[in-house]
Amino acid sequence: MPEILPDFSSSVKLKYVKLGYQYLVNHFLTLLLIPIIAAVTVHLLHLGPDAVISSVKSIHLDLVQILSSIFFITFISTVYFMSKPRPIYLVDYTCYKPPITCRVPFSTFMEHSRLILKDNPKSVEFQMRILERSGLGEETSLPPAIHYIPPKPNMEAARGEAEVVIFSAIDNLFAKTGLKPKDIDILIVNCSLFSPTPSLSAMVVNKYKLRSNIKSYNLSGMGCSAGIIAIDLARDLLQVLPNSNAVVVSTEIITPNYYQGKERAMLLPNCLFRMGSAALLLSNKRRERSRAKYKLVHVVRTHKGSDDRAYKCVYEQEDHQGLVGINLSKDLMVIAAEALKSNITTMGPLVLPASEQLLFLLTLIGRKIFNPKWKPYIPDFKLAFEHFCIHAGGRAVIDELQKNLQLSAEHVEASRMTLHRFGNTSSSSLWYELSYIESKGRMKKGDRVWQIAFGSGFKCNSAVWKCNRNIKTPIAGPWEDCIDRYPVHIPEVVKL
């Protein structure tokens, strides 16, 4: 009987394979080079000294040419220099921790949304049914205006929850990083659902005695990826005012959007949105280089606002009783999914190794000129980066990310445990994500974090940082007290 082969796809281990055909992609360049490099060490070696020093003296060069090729040498380094982008640091930031007093258990908001809505009991089971499957736990919080029966989300109190999560957070930043309020040159405050005059910023400024010449923006409207624009804002402003300092502030103002009607759809936030607040300090001075946690790599946004359905997936409106709320449409996921893919498709090129984008592109080819029905290849982001803050926008999201960039689950634990732990804090949620890695003792020097956030409009911003340095494990911060507790289990269903 003739020998039967062996089975090679049993006994090669193929993921050895794949890093193998990684490697060589991946370094083509070098192992293309270190031969030649060798063939022309060794002819050098077989001349001899003397034949290499002769031909050196046979080549005759005038004055006037040393010169102009020194000028030229000179002229291209310098323009290369001017031009490249001057790199931006991100010195430290902090996230505020609310109080033990504006916490709201599952009990303590059932309870009141029975009282709220007595009238609607189909529309309290829908609250429980949503919070049952949240992924939210017992500590998260909410304004102290929201915790009357009924609620009383006036002006006054909107102004007084963000006194209080602004405030406490630059407080924290001053004290981290010893910075001044003098020293702040540029001054970034995204906010989307309140937007008082004056404005946000210009209460900071006032609060702070900032200076007079100090560049004041305020962004409202953009929805839970604001961070990401404020930060791309700040990079630009950054790249045009040297040796300056910005102060971004990214959070959500819950007390006057509180939806207090019958609209289901307009009832979801009221289950998901808790206070946050985060400040950071973003530098491009060299001297900041030394202590700066990370270092901005890329910034790709997408917006798919041209496409009314994209456009109304998260909507202000009022109800037919006029009372005002976030209508969170069926198709949501739909969009996020698609403005997920053209923001990839953008990102890819930018951080994906060359072996990555080679397969992606073969199947590509291959599928235009062979067979359309070939399965697309998605392209390994876990070769780009060692770290994933996905918004905890909420648990649906997270498990869409996680399922379409095949994410394992300590990839997204700081995703999934940030939510339990705070909800959805809109822009924030991002730098608590960062905070619980690093509390983990899990960032050092050189890792790369990717951070992905979606808004309305409908927006879908990615920001990409390398972290510059080891960071040792913070003792103060929002996980001080619950980081040992971490991760917890968190149910399918967590019946109330």
Contents of the next structure:
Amino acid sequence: MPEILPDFSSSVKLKYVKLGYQYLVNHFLTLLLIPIIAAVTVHLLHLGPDAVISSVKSIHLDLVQILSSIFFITFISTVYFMSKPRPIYLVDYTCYKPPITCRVPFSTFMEHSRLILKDNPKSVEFQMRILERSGLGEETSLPPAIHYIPPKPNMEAARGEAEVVIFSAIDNLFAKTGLKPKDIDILIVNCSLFSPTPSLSAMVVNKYKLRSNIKSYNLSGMGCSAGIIAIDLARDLLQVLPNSNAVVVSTEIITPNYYQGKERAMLLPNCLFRMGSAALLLSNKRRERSRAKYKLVHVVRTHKGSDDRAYKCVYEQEDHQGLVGINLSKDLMVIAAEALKSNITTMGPLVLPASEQLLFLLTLIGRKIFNPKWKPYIPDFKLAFEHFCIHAGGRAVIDELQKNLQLSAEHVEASRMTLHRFGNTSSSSLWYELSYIESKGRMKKGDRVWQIAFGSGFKCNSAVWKCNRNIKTPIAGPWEDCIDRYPVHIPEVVKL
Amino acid sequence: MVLSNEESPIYDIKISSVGPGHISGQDAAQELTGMDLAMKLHYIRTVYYFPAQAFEGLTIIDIKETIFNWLDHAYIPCGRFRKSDSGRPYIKCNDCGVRLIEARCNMGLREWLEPRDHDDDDAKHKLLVSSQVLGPDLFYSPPVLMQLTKFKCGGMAVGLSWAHVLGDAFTAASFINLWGQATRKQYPAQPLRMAHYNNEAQNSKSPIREPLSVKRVGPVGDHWAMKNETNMETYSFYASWAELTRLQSSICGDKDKENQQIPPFESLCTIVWQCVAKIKRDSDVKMVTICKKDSGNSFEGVITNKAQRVKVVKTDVPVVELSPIELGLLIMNQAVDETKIIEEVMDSDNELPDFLVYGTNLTFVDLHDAPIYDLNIRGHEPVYVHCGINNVGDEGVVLVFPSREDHCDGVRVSVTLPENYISDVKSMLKKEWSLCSC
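Would you mind generating the form predicted in complex with the partner chain now that we have the form predicted alone?
Shown next: the complete complex, the earlier chain at its head.
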């Protein structure tokens, strides 16, 4: 007993010291101002009311000086308010829920893989091992063309999937927000691997008969982090166009991208990528302020493409048989960690409280000047954010980020459960995760959310949102019928 | 329609899997009874023919949706086999699904069903149902396969391949009848379950004797099928109820007499047994197996092999010397029920023998009251249903199942024998009993 108590008491002491330090630094200005104001008030009181009034009367101001002061103050405040960026609101968003006809249980996927690759037992073994450890559940979905043995992808099926997935999400968005098609000013669709002509955004314009002066964009080839790139683009456009609505659709079309060969490094995406999409309504209209769910605070984009290793780490290419697939290099995790470090180096000063920044600065100075062997201080991002949405790229990605950012299991729960229920839905996975947090009733007004996405290039993009209003459960969304079953325990290895 | 030399009339084949639409089986382990494992080498293959209106306007996704919804309530056949530590197979209900084969036929439905005077006419039905067996990759083999073949006119053939280890033909019929209900948005209150395996019998006394109705074969290992020594062929003929009454009276003689009446199924057994015995002069057919449904217990909502009674009939006198009525009475009264003995042998032997049941002796299977015409797709009944039991022993199998031909109810009798006996049996049945396939 005596051995445990000192540890306990010392860790409690440390905790209080930390809290005290944080409070001191974060509220430094307030703590500085209060004594000054107190001192001034005491002095004034000491002087007495008559002395105060007479000293005020003695300040002779003529009309010109008064007018100039007022003009000056008005001028400064106008400049300030005009140059402030327009607030961008996320009014609402919807996620696509695939129908039951697309369900692919674990066992079915394994069995099909065995049958398709039956001439390559080593590749079958590899794929089985990946699947056992993938963290996917029994309800992920693949498009109808991929259910066949062997899969039958063609352009018609790919367009079919795109139509179903995108139009369902947009229909739901219209229903949820009351948005009319003619009110859409900006349309951005991002889908990395399927880029037909006419583009997917043209397909949306055609389906919903959108206005002829719509500003439409189609982002392709930009990987799983393209969702945040689309939001960044929408934000920039909404700064320029006053009083506008922007619809962003993030998706990945699985049908044409199923790898049909036997190279092991290229089989991995087959195991993880699943159907999904999300549609968001962003607006800078003042009247949306009351009903918007979130406000966009920061977007930070980091591109490591200048490094050859990072550039080639997610690479689409043909294998020896001429079959196209995505080659994932072995140092993917290392590169992801480096990209993340770059991103948080930029993000840190924007969001971290002053206490963490000061500590980081002091440790940095200390390492540079005194002793390089000091451990680098990893700022505690849990102080800056209440919720984390880590792109559900795979179990390894979530594990890596949990370790690097020192997050608890509850912080990464949304990511893990999204990977389990929906698989890796690419750029839309961040929205399934956000929907999970809302469905669990954990989102309150003022909560800050950090969305981190990785993608080919190699890019690490993040977005910070602040919750604008309390969000009450139950909410209609992709988790509606299964949220009560979650969280589930995901075993290290699933026995088939 | 000559099948062997020309191109197959079936084309555009696509294979996929369809399972429960929602998490259903939850990886539960479903144990198999001794009788289930005794039947594991046989497969029931039924083809249902539907008119164009049954599936009109439905895309393949619409049809698959009805199947996904159906299998939520019938998830046990969607599982896969695993082996427990003792080596005993069981089913893991992992929602893997049934294999679905889509195909097209370049003929119209009516043209296809037109009977041709060809010895192997029944082989055409085999093109519309999968002949896949369980194994050698047992853990990844589907016990149930469905084939949907679309005819040129829009008609559809639904071919169900059902592993006998799951249950008997009555069970298979009630399994797929649930699909019909699903197309009309009706679902059962409880999902299908399997009969409980009572493994107290593990420690019971060893059985009295070795059963005569089954033969030990193998070991087959994980490949649950047997190869026949000779090529088997199938020939079938139709008999309306009126025809059956005529056969009954010609066997039994006058109704006025005190003789016991022989029911239609047993009459057919008598007739075919005698024909086969006469043809196979050298190797007299002294023993037959009769499989009938247990009329006592109800197995509603259960998929099982427990409802089938396996009986053996033995004669010491050569069959050719017996009159039809004597043979008929022998079948009625001297049949020995070996079901319990078979179960005891399966349960007591730790090695789990591989048994061949159908075809060990000339086997007669009574399905005349199987609910095969109860498969109702969106209000439409099948125009014709053809049953078959595949992977049977060399002694042959005679299957009696209900049939509706020329607007008349009756039965179709399907005779599977080694190919050198088939044409002789066919001509003898026609000559002596006026039974033909037309």
